[in-house]
Amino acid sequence: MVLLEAKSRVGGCASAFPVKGFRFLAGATTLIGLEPDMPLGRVLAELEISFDAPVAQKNISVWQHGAPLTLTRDAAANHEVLTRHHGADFARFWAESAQLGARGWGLITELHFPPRGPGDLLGAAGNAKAWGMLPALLRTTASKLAGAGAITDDARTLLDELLLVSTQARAAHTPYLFGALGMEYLQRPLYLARGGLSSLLEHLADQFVARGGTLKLDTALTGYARGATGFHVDTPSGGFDAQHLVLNLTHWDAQRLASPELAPVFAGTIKRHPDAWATCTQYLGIEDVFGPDAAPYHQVLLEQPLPVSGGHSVFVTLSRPDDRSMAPAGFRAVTMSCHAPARDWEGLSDAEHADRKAKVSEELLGALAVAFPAVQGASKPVVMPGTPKTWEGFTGRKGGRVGGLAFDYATLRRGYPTGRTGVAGLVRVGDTVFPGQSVPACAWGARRVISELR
C-alpha cells in the first residue's frame, strides 16, 4: 500500500508547520472522540492504535460583547453559565439538544450515512432509533429554538457563529439534528495532545509506515486514469499502476487531476455543490499575555462582519502553555482562522491580494484584541496572514475550500456526495464526503468509504 503525500508533512489542513522556532497548527482543529463509543475512538481501536492525550479543563470561552463564556465537559457547569449569561430557556434548549446530540452520535455509528441509495434507507427505515430523531431531521435548528421560550438576540447570534463552526451553517439552515450534534460537541471532552492535532496524524503516519506501508512525502498525484492494472497514477517523480485508488480530494480537485476518461465522473457532485467555505487565516508567535488558566479555544464573536474577511466571528486555538514542542517559554503559538466566501478571493492581481492579505492580517489581529487587550503591545516574534489564496498553494485545493460542506437542507436535498464515485476500485475520503469538517466526521467517513473497497 503506497501513500502519496503532497507535502513534507501529513495532515493536509491538520497539519502543523515550524517558522522561527514555532510549530503552528495549520487550521482550527480540534482533538475529540477518543472515546471508545465515538467514531475516531471507534477506529482507533478497530486499527489496535493507542493514543494518550490530557483532557482540557475548559473546552472553550466565548466572546461576546467583550465578555467570555465558557464551556466545559461538566454539563450542569454549562447549564449554569448559560443561564446566566442568556437565560434559562437558552439554557434549558441547549440541553436538551446536547441530550439528542449523544444519542445522534450513538445513530451514525449504526447506520451507513450519508444514505448510498434505496437499500441504506431502507436500514435506517427498519431502526427504531432513527425513527424517533426522524422529527429533529425535518426541522430547522432555528425552528426548534423560536419554540424554547424567550431567546435573547444574543443567544441566537451565539449559536449561529458556534454553528457554522462545527456545521458550516447557521441555525436558520441547519437540520436541528446536527446542530444538537455541533452543540453536544462542545461539551464533549477535548483532548490536548503535546505538538496538537496533528501530532495525532503524525502517528497515524508512523503506524502506516510500520505497519509495512510505503509513505510517499512532497509527492503530489499530478494525475490518474485507468490502467491495465485498475488504475494509473502520475506524480513528478514518475507514474506506477494500483488496483485501488484512495482520493483524498474535494470533488473539485478530483475532477481537475481525472483523466478525460473519469473526469465526468465528478460533473454531477461538483453540479450539486458548487461551493463550500474558504478560509482567512493568522499564525501567531507571540509572548503569552494570556495566562495559564485560559481556555485552548476561543470564539470572539464580533459586532460587526470583518470589511476585508467578511467573516462575523474569529476562531482562536491556543498552543498548550508548558509544550515547548510548540513555542519557547513565555511564548504561544496561536491560530486564528475566520469562515471567507473562496469567490471573494477570485481573480485578484498580485497587488490587490497582497493589499486585502495585509488587511487580513490587522483585521484579525483587531478581533483578538476584543478578548485579550494585550496582545496589542505584546512582543510577536512571528506574525503570518492567510488567504484563500495562500491555501490554495498549501493544501492544493481549488479555491483553498478548507471546509466541509454546508449541513443544511439545500445540501441534503442534492444529496450529500459519500465518497462512492460509480468506478470500481475508485472512492474519495476526507471532508467533504461525510457532514461536517470535524475529526470524528473525517474518521467515520473514511471507514465507511473504505468498506466499499473490501
Ligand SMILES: Cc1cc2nc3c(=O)[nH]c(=O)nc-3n(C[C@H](O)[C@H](O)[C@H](O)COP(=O)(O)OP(=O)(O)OC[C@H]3O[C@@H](n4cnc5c(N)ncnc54)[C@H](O)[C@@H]3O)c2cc1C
Contents of the next structure:
Amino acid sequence: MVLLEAKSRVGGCASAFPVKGFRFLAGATTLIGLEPDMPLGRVLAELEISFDAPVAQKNISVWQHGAPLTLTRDAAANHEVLTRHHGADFARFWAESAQLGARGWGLITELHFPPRGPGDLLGAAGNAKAWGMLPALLRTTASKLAGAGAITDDARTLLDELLLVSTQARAAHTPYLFGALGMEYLQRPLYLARGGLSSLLEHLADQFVARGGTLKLDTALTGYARGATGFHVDTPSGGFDAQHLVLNLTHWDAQRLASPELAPVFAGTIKRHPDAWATCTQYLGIEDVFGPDAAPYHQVLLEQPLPVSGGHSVFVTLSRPDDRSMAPAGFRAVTMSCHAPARDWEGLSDAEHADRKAKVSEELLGALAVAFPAVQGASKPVVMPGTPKTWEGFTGRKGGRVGGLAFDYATLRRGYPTGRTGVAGLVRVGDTVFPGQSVPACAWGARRVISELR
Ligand SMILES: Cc1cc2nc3c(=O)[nH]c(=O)nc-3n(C[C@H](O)[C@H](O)[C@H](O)COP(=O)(O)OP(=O)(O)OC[C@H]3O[C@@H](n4cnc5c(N)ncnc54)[C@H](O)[C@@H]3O)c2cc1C
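Cool, the form predicted alone is there; where's the form predicted in complex with the named molecule?
So here's everything in the complex, that chain up top.
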C-alpha cells in the first residue's frame, strides 16, 4: 500500500509546522472522541492503535462583548453559566440539545448513512433510536430555538457562531440534530495531546509505515487514468500502476487531476456542491500573557464582521503552557482562524493579495486583543497570517476551500457525496465526503468508504 503526500509532512489541514522554535497547528486543533464508543475511538480500536492524551479542565471560553463564558465537561456547571449569561430558557434549550446530541453520536456508529441500499434502509427503519431522532432531522436548529422561550439576540448570535465552527452553517440552515451534535461536542472531553492534535496524525503515519505501508512524502499525485491493473498514477518522480485508488481530494481537485476519460465522473458532484468555506488564519509565537488558567480554546465574537477576513468570530487555540514541543518557556504557540468566503480571494493581483494579507494579520490580532488586551504589547517572535491563497498552496485545494461541505439542508437535499465515484476501485475520502469536516468525521468517512472497496 502506497500513500502519496505532496508535502514534507502528513496531516494537511490537521498538520503542524515549525517556525523559529515554535510548532504551529495549521488548522485543526480540537480533538474529541477518543472514547471507544465514539467514531474516532472505534476506528482507532479497530486498527489496534492507542493514543493517549490528557483531557482539558476547561473546554472553551466564548467571548461576547469582551466577557468570557466558559464551558467545561460539567453539564450542570454549563447550565448554571448559560443561565447567568443568557437566561433560563436558553440554558434549558442547550441542556436538552446536548442530551439529544449525546444520543446522536451513538446513532452515527450504529447506522450506515447514507444507506447503500434496501438493507441499510430496513436497518434504519427498524432502529427505534433513529425514528426517535427523525423529527430533529426535519426541523432547523433555529426553529427549535424559536420555540424555546425568551431567547436574547446575544444567545442567537452565540449559537450561530458556535455552529459555524462545528456544522459550517448557522442555526437557520442547520438541521436540529446536527446542531445538537455541535452543541454537545463542546461539553465532551477535549484531548490536549502533547504537540497538539497533529501528533495524532503523525502517530497514524508512523503506524502505517510500521505495518508495512510505504509513505512517500514530497510526492504529489499529478494525474491519474485507467491503467493495466486498474489505474495508472503519475508523480513528478515517475508513474506506477495501482489496483485501487483512494483519492483524499475534494471533488474539484479529483476532477482537476483526472484523465479526460475519468474527469466527467466528478461533474455531477461539482454541479451539486459548487462552493465551500475558505479560511483566514494567523499563527503567533507570543509571550504568555494568557495566564495558567486560560482555557485552551477561545472563540471571540465580534460586534462587526472583520472587513477583510470576513469572519464574525475568531477561533483561537493556545498551546498547553507546559508543552515545550510547541513553544519555549514563557511563550505560547497560538493558532487563530475565521471563516472566509473563498470567492472574495479569487482573481487578486499579487499586490492586492499582499495588501489584504497584511490587513488579515491586523484584524486577527485586534480580535485576540478583545479577549486579551495584553497581546498588543506582548513580545511576538512569530506573526504569520494565512489567507485562502496560502491554504491553496498548502493543501492543494482549489481556492483554499478547506471548509468541507456545510452540514445544512441545502447540502443534504443535493445529496452529501458518499465517496463513491461510479468507477470500480476508484473512491474518494476526506471532508467533502460524508460525514464531512473534522478529523473524527474524516476517519469515520474513510472507514465507511474503504469497507465498500473490499
Ligand atoms: C482552520 C481550520 C480549523 C479546523 N479545526 C478543526 C478542529 O478543531 N478539529 C477537527 O477535528 N477538525 C478541524 N478542522 C477540519 C479538519 O482539519 C479537516 O476536516 C480534516 O483535517 C480534513 O482532512 P482531509 O484529509 O479531508 O483533507 P486535507 O487535510 O486537505 O488533507 C489532504 C492531504 O492530501 C495532500 N494532498 C493534496 N493534494 C495532493 C496531491 N495531488 N498529491 C498528494 N498529496 C496531496 C495534502 O497535502 C494533505 O496532506 C479544521 C479545518 C480548518 C481549515
